[in-house]
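The chain below stands alone, shown as structure tokens; this is the form predicted on its own.
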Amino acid sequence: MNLLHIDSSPLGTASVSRQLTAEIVRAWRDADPGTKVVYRDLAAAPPDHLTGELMQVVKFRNLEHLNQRQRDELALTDALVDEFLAADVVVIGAPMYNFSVPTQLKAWIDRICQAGRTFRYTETGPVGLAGGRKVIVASARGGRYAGTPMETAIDHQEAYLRAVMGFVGITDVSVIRAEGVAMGPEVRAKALEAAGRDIERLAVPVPA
């Protein structure tokens, strides 16, 4: 079992996703010792945005008289792709700014959407690539929104996720969620209680 463990909170030992993604990986190694864990923070070192250079290079792969930097952030991408291709499992710490995801993790899904790898185009509709691997989100939110109209109006962060994660073809989603956090030491710890109990509750496929 390979697992790609994901951090994309810039708050270090402050932060609740990083919390909640290192005990998601505790879990899931207690249940199968066997798994190879693959780490990548993305707060200490984000992808850079696409810019119309890079997007010529990255995602239209226009590779002819590259210059090192198109050539570095090319290799960059395609190990961004290879890893996430080669997990069976991928945890991803997703807290809620400003109702969507952190500009970090947004730079790297731009990297790993990738035509031809992740999913392709067909003259029915995209079809992704990526299915057979299960995706497990720690989503941190600083208010309390889930299974409310305003959720509905201004989620960007758990439903984008989703809607990406369906794009290149994964449908197996859970959310491990901790709302309230930023509510006062009383909401927040009830908030880690529960986020504990779904993790306690993660069904982990444990080889034979």
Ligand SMILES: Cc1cc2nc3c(=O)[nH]c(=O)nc-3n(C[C@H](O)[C@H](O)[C@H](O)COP(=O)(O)O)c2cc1C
The other form holds:
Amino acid sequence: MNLLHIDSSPLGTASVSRQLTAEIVRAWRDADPGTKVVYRDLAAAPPDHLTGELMQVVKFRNLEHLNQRQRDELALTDALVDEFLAADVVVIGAPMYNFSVPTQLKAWIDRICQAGRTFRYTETGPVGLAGGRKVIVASARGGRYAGTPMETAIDHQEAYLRAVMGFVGITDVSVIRAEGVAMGPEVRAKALEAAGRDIERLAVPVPA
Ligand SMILES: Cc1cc2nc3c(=O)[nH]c(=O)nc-3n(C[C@H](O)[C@H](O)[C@H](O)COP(=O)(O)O)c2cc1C
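Could you please show the structure of the form predicted together with the named molecule, as a counterpart to the form predicted on its own just displayed?
Whole complex next, starting from this chain.
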């Protein structure tokens, strides 16, 4: 079993989503000690934003005409896609920032959504090419969004991640959520306890 562990919070040891991803990976390893973990810290080394130049480099791959920086960018994009496709399970630390995900995580998504590798367009619409793997989103947010329809309507973090993963063909998406972490110590403590219980209940497929 290959597990890709991704963190994107820039808050280091103060980060809730980092705490959750670490607990999820620990639980997974406890259940399946043979799990091989690859770690990617998107806050420590954020991929650059997409540019027109980068998109041309990835599309045409005319290696002999590329300068060193362009080669490095192409190599990084390929490494991120390879890493994603090599994983049986992907654990994504996802803080909510301004109703969506941090720019570091968006930059990773912009690299791994690659035509011909993780999706392709057909005459009947897009087809995901990355199905068959599991994604666990460790969601941390200051307020609450998993309640009323009004609240869920402004969640562009979990809903967005589900949409992106669905687009690349992944339907097995679980969310471990700590929400309301900015609503006072009591609400925060309860949110972390609930997330901890959900992690304990995570179904880890144990190899035969
Ligand atoms: C720049 C920034 C933007 C934020 N935007 C939101 C938001 O839109 N909604 C919300 O509920 N919490 C928001 N928060 C609170 C975070 O979601 C919360 O602190 C969460 O724990 C962040 O994850 P982390 O602890 O892993 O960094 C924001 C925090 C920061 C620093």
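Here the rigid core means the biggest group of C-alpha atoms that line up within 1.5 Å when the two forms are laid on top of each other. Positions refer to the first chain, counted from 1. Since this is a predicted model, take the numbers as computed values, not measurements.
*Asks:* My question is whether E158 is one of the residues whose C-alpha shifts by 2 Å or more between the two forms, given a fit on the rigid core.
*Replies:* Shift of 2 Å or more: no.
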